[in-house]
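Take a look at this one chain, the form predicted alone, written out in structure tokens.
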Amino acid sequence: MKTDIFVNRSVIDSKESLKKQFDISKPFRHVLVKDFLNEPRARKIVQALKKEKFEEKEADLFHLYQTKDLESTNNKVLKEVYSLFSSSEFLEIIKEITGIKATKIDMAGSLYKDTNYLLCHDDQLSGRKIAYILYLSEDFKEREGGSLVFFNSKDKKPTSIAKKYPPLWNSLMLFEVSPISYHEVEENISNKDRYALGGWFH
């Protein structure tokens, strides 16, 4: 699969400057691409995911809505989308930007409606090696929560908030899963839906 036919080439052109922005970040190696897909790609990728089944989930350190695998979806557009990120042409460019080598992908749709969240974790899970999160909504105001919160740490314990990012509509965040990878998504407080793909490379 052709990665520019989804990819902008903006992206493709800047994976030295992405490689240096994710090894310098703190409190973890993490990178925000922004304007990642075409334009009109990203259209048409959120309002596939709109039309895919969420199962709501909710535990004491969560409360969302999320789909099945997208390894199963019988979406064509999603299914695109799941072949894009675990090709080996895609892969290889995550190296380039991470310099770490992943050679499989799992991929789910989320949903966080007010009043959701995700509490303090740290990802970590045999073989997970790498967090992927492209986001999908638009608008969203640091104000009205929906935040991808990291944590600074001490002797592998979180302390304090570190950095936020608000969901970027047509972005893509990925940071290194590690004993230090602590993040949380803050309490969605507004009436919009934050709609995201994500999941981990293995």
Given for the second form:
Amino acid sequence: MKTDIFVNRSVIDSKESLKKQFDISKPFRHVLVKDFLNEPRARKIVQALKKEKFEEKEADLFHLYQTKDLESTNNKVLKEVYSLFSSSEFLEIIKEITGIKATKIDMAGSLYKDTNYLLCHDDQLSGRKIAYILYLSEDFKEREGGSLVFFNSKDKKPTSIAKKYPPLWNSLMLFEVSPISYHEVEENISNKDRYALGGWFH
Amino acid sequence: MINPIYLNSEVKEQMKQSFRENGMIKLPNFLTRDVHNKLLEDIKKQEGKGEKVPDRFSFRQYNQIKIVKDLSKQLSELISAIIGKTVKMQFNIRGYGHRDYTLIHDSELSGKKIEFFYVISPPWDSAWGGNKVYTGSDEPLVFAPEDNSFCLVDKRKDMNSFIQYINHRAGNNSYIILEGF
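Structure of the form predicted in complex with the partner chain, given the form predicted alone:
So here's everything in the complex, that chain up top.
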């Protein structure tokens, strides 16, 4: 898998500065990589994702729509993204940015429609090292909701809001999963559909 | 203060039986209209205090008020009659509006066995969220906020409860719930 067919050259060239941002970002290590994929590729992926089957998921913590793990997708375009993210070449880039060595991935599509949300949690589950979200929605304004929200913590409990990232088209968020990686996805209060690909590096 | 229908001894017997069979009972038009209105008025006199622990809950907490204390003797007698044993009650008065919720929390998994709640609410569309949900191995029990209704639930061993996140379609609507055990 040739990473630079998919990923913008400028991203690959700026690994060192991304590593710095990842390390110094608060309230826990993270970085938002803008213009992550080559533009036509990102367009193709979102078109393919919109054709996947999404299941409605609802519990105390969330109400959203999700695809099955894309390892088993029949869609060629999505298969390619899955292969890219799980390739050793790509995992090496992730290691260079985060300093964390991963060997495998999970990947699913998510869709937040009007009123959908994911409340505060830490993502901790055995084996999860880095969480990632590739935003594939046209830009949301902050007032439209759908932002990824990071929380400050005290004694490993979430306290106040530290940062908000409205979903930015074709950007990749990476954050380290830890006992303090408390985050949520704010309710989508617009009539736009918020699409993303996401999962974890293990 | 409690709707006299529910104080009738035959009705009490029916409620007891229904509770035993279903593990829950819902009593509409629970308080007399004047008491319901006074309760709402007294709660609304308080500003309440926003309480939020992001991974556990978000709601508005109100102080105890006199009318609830007055009511509690009659209420504990009624609950005792329905569940067939005497109870000692404790309760909270809380308000839920847009962006409020409670989550199932590990420390509550082995929680109290009998729970009750009384709701004061504007006409509520359950698409706004805010339903009180009891989950377990069986089909979940879902209670949409309904004005002047009282529910008593026998939480079986594996049951947990939460209040669904209230979304923006609720606008400025909020409801008040007296939750207790």
